[in-house]
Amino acid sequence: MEHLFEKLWKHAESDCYPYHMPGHKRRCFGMLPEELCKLDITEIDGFDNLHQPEDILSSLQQEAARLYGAEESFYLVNGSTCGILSAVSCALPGGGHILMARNCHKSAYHAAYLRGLRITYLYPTYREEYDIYDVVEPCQVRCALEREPDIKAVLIVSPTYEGRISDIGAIAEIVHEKGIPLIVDEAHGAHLGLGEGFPKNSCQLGADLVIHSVHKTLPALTQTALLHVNGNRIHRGLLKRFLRIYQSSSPSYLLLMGIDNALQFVGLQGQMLFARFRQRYEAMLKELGVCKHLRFLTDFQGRQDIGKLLISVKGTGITGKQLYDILLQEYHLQLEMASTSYVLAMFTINDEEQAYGRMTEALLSIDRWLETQAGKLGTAGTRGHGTEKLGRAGTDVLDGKWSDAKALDWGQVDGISLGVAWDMLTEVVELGESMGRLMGEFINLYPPGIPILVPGERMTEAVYRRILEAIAQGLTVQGVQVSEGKGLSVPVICEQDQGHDLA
């Protein structure tokens, strides 16, 4: 079949002059590489239209569906965000009731707000050994659906940002017993099901709507994604309507080309690439097995994505942010993110051997340094990073235990819907004065963009302490304002506005 890159390149090399958008007219302008400009076009003759594909884009989307085991697939150029917005919007009517994992990306909350949805949360289990939220379990879904029979759709995240994978097959069966659709935000799992030895993707396991960020875990350009649909529980026409609403009417052919190129790459060489990927990753973990202080989440058994290397610093005397800074400043290794007690590195099929070697050498060296600092850390800074006082790493819990996360790190749900709360009048108060107040804005660590507090939830002492700890360690907390002379502040709902309809 013809691929978009080949077709774009042939057109760029032709003598056809562009009397159309974009304004650079396929010529170099400023510092942009000429190759990009040459390939950047709009919906001209012969190149189809993403919002009504009938030619090459239709063929490419059909190929994507075949690759992932879906009935129908859609290219997305507004990222997984527009896929989640479209999926949630079409899966249940406006004002409907959705069962949603509390660790969903903020775009899921935006969809609920736009459609005026009532939300019941699924709180993922908490893995205290690593200070991470784990998967949503099938039994949680079953109990919630039995408790609230008017729920019209279920949305969960798998893999999570840290790479934890739910039992999608079992969850899909439970959800389908109720005759309602299952949406899986599988943004971090675009590589799943494409190579031997890797877990199946959610399309293959029965989910109705699945969203993949191609750019996150496959060699594609940023902002590229896929939305897959299966079964008869989703109105396809309605889905396409919302895709037209939430996606640009001028989709970038560079981004579309990037999706095509990545999927073609995987389709032709996937088995070899994924086998090599797994071999290199497991060899790295074997070498890191000698570490005495740093710990690594290696609980595979179908539950851990090997594309994510979670490195825990619990009990080492340093914080996740400090390890993140050491790796960047001393070893020139840019990680995906830092949390209070761990860091996260991502690996894909496009990593060369040196990527594994550099990470291994750096972590072994840091672990040896931690050995020399045993008993000294906790009050002084790390090597080369000043003498700032260290915050505690992790939380006051016992290693190796699991607990219900509901009361730990989320705001208190208080009967007021997101759609109502986010439109209420707000005032800005000092963070310390926000205890017990209803939030007027989202508060979240970024990355990953999962809300700690949602508009309409009450600030609790546990969340307050979590925010303080994150800020003290230099992490980015969106929604908390830092103003000189005034300290930390957050927007809360005005008390005189709380008498409004709380439906």
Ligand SMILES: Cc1ncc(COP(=O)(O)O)c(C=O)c1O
Second form
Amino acid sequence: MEHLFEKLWKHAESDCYPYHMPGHKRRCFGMLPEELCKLDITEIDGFDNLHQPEDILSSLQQEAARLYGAEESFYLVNGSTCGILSAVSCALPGGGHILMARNCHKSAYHAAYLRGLRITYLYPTYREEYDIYDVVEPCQVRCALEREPDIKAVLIVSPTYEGRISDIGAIAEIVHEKGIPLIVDEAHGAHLGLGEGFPKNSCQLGADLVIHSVHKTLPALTQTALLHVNGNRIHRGLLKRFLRIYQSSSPSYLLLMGIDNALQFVGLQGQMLFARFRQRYEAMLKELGVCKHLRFLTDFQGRQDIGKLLISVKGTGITGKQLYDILLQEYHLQLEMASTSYVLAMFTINDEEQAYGRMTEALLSIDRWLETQAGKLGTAGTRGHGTEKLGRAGTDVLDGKWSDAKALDWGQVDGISLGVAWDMLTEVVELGESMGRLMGEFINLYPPGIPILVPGERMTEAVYRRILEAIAQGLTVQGVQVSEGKGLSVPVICEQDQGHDLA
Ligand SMILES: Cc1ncc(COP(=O)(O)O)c(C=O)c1O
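Since the structure above is the form predicted alone, I would like to see how the form predicted in complex with the ligand looks, so please show that one next.
To see the whole picture, the full complex is given below, headed by that same chain.
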């Protein structure tokens, strides 16, 4: 089978002169490295066309479909973002009603806005002992579909940013009983279903549309992603139309080559790479099992992705951001994110032994330091829900307990659709004065870019406190501005405009 790297390299070494884009003409310029320029082309003769693939790109996409167990797969160069935009846009008619997990990435909301969709939310369950939003349970999906019979598509995120995996097989059955499609934003799960002992991916579990960020969890270049489609509930022509709309007309062949390269090597050596990954990861967790203060979310019953090491600081007296800063400044370990009460470190098949060794050493040493500080530190690690006792030390295997779906930490839904609300006139008010007001913009905790407030939702006391706490701990809250004379402020919908539109 022909692969892009060899083909691009052969072309670069040939005497064919480029009287075409890109403007670097395959030569180094300024600081741009030569090798990168040599391989960077877009659609020229012999290299097929991403928007109408008939040759090498068609074969590579078929190969991707085989690898993941999909009927049809598409290479994406605008990240999972464009996959989610396309999937949501084609899965139900404009103005239709979608059932969507509230912890969806902002791209899902953007799709709903662009297509004027009505949204009913599924609030993910909540794991109090780790302070995380957990999976969506199949019974939640069943109840919502029974309550709202005009829902035309369902969208779930699995794995979540924190690595929580929903029971997609059971959810797909429920959704399909209604004759509607299930979309799974599996942006964080491009590695699933490719190695023994790893959870299956959502194509293998019956989802109609599945989106993978290849760049997140496989060794590939940033922005690379895949979209897979299965079954007959999705209009394939419409899907391709939206991919043409949301994707660049000049796809980068460096990115396409990156997807090919990752999938080719995973296809060839996946069993060995994933087995080694798992073995190193488990060995690390075993060593970390002696920790008395830091806790690790581990659950090999198929509900936690091992690519995400969630380190909880709840009850330790330090915040997630403090642990994040210690790991960065003292140990030079750059983590993926910090939240109020945990940090996330990502591991993939491309980590070397030292990735595990350095993390283990650092965490053991921090845990020993926490032991010396017992009683001296504050209670900062116990956000909001801090009434429960500190869980047992070391690694915790989940016991299947979960609290009720929690709508309280999110904005209060008020009946104005996102499509209408985001176009309304806004004014900027002090954060403290926004209580009870309808939001005019998204407010996202970043990373990962999940909106805690969506345009048209009301600011509540609980969300207000959640924002203040995040800011106080040095976390990024997108959408909250510092405006002159007002301090922390947010855009809210003008009451006048609200009245007009609601009348
Ligand atoms: C759950 C989820 N879906 C989709 C995306 C968008 O992915 P991409 O960056 O590949 O566009 C992200 C990005 O962080 C994400 O966390």
